[in-house]
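Only one chain is shown below, in structure tokens, and it's the form predicted on its own.
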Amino acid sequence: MPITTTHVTLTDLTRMLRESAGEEEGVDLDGDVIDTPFIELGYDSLALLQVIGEIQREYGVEIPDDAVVDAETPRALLDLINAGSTSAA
């Protein structure tokens, strides 16, 4: 039976991210964002654990919540994501 992984995307987290948390008025989620903090783009780390939480139900990927908080953009949470998601396999 062949291992297969699941690779989350920006297309994938900007989703969550609005069905999570909303989108913060004037910010463009379909533009340049995944070196852009989230802070900057209206989430918290309260939004960013109910995100990791949808991930973790939907991609079947054990994040812990302290590296969470680590995770200061989109590029740097989509690395812990997909690390996890490799290593679950």
Second form
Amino acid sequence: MPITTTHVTLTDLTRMLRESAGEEEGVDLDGDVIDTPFIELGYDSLALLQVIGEIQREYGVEIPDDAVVDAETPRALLDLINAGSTSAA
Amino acid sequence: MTATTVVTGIGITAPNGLGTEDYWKATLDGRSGIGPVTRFDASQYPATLAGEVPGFVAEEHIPSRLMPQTDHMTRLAMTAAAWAIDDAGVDAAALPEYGMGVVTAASGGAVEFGQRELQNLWSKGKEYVSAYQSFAWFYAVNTGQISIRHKMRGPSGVLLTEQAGGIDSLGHARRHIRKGIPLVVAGGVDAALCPWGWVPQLASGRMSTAGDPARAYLPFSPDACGYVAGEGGAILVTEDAGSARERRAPQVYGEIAGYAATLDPAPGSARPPGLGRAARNALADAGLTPADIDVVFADAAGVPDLDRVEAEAITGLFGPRAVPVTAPKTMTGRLLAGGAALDVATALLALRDGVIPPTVNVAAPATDFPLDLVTGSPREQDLRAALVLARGHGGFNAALVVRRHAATTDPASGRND
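Just the form predicted on its own so far, so send over the form predicted in complex with the partner chain.
Complete assembly follows, chain above in first position.
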């Protein structure tokens, strides 16, 4: 089931954020956003839940439920995802 | 003294027009928006016609962030609300956010969104259900999204009385205004053109199964054979007349002068249906007599028994052929929670322009319905007050009286844009 060699990048994440939750006006997701809190990018916990669901389906990784609360920035979420893909191996 | 409630803004998304003037022109031209269903494959169902809103490109009206979390219904409602607020010249950011409320009508919630997600749940599993299902299909979603987008945090709510809801929401808005809230966005927009929205309506036995758009929905006609469903509706900005004057609202379409709602007795009861009583109570509430009413916008069920109840309610109050009656919804179909709100908007435009839009496709009412039905083409007439009637499945009746407001002709209140 899970793809074990996946490495999700910031580009992948911003693409999925756009698909799952849209893009806030006045926010440039292509800019230097890796350490910008999601809340400043216009994404609330529901938007994160939505994108985390998509990542789990697309990459076959398991991401802990707490990620929505704990991962406040794209970097933190990517760390969790990429750690998840390793542990699922 | 009780506050006077006026309508200062109108936003319309209707099957025969997107935007108020587009809709109004089509309605006066007698142009119908009823045709074969395209939003889903209706060929396997007995009813195959609908009124669909034409040319609506959601991305042109709805921010990207809201696209994944909104149903087609909510996108239409948010668009109508934004137009109404703009039409009223309201800068929501400049007004106290707790002084503005939102009350909309709903029938079944955002069933198209809900159906898709439940299909995902059933066929693929819970991981495939949108996180936004948590609210996107919910009855109050239009109210919530309008409230959030325009930062209107005053008293808000949703009313579920099916087709009567468009009127009930305006009655409720007036109640808030009388309690001191300066502005309430109200009305209804519905869109249930999907199998989940279709099947319960079919089960009522009231949907037309005719295949010819010109013969499918013929209220008061001897050939009445049910109704055609449609999507869309209207959102109105209602305001305290004093507040509207103070902020120099660009126009006042009219005053919500009277409102009443009743419930029909249980089936089999010896008591009469409640529609006539709702109409009488609304007139009494407005302090008007039948002679003051210049036009009636009918509920127009298109079902012979229900048409008879309505014809008797109208003739019982006004006398035979004593008041012009019209059903412009013959051009849109019945819009569930959006229908009566659109009728109120239409009545206000009729008051503004002194013209009664026609009932289309009906040559004349059945001989035993002594109604002065406005058929064929619009009728020009000076109009002071209109009575709008609506019935919701399950026995809901609602009646609203709108009349011209003095400020309508007061140039001092005008702002030209």
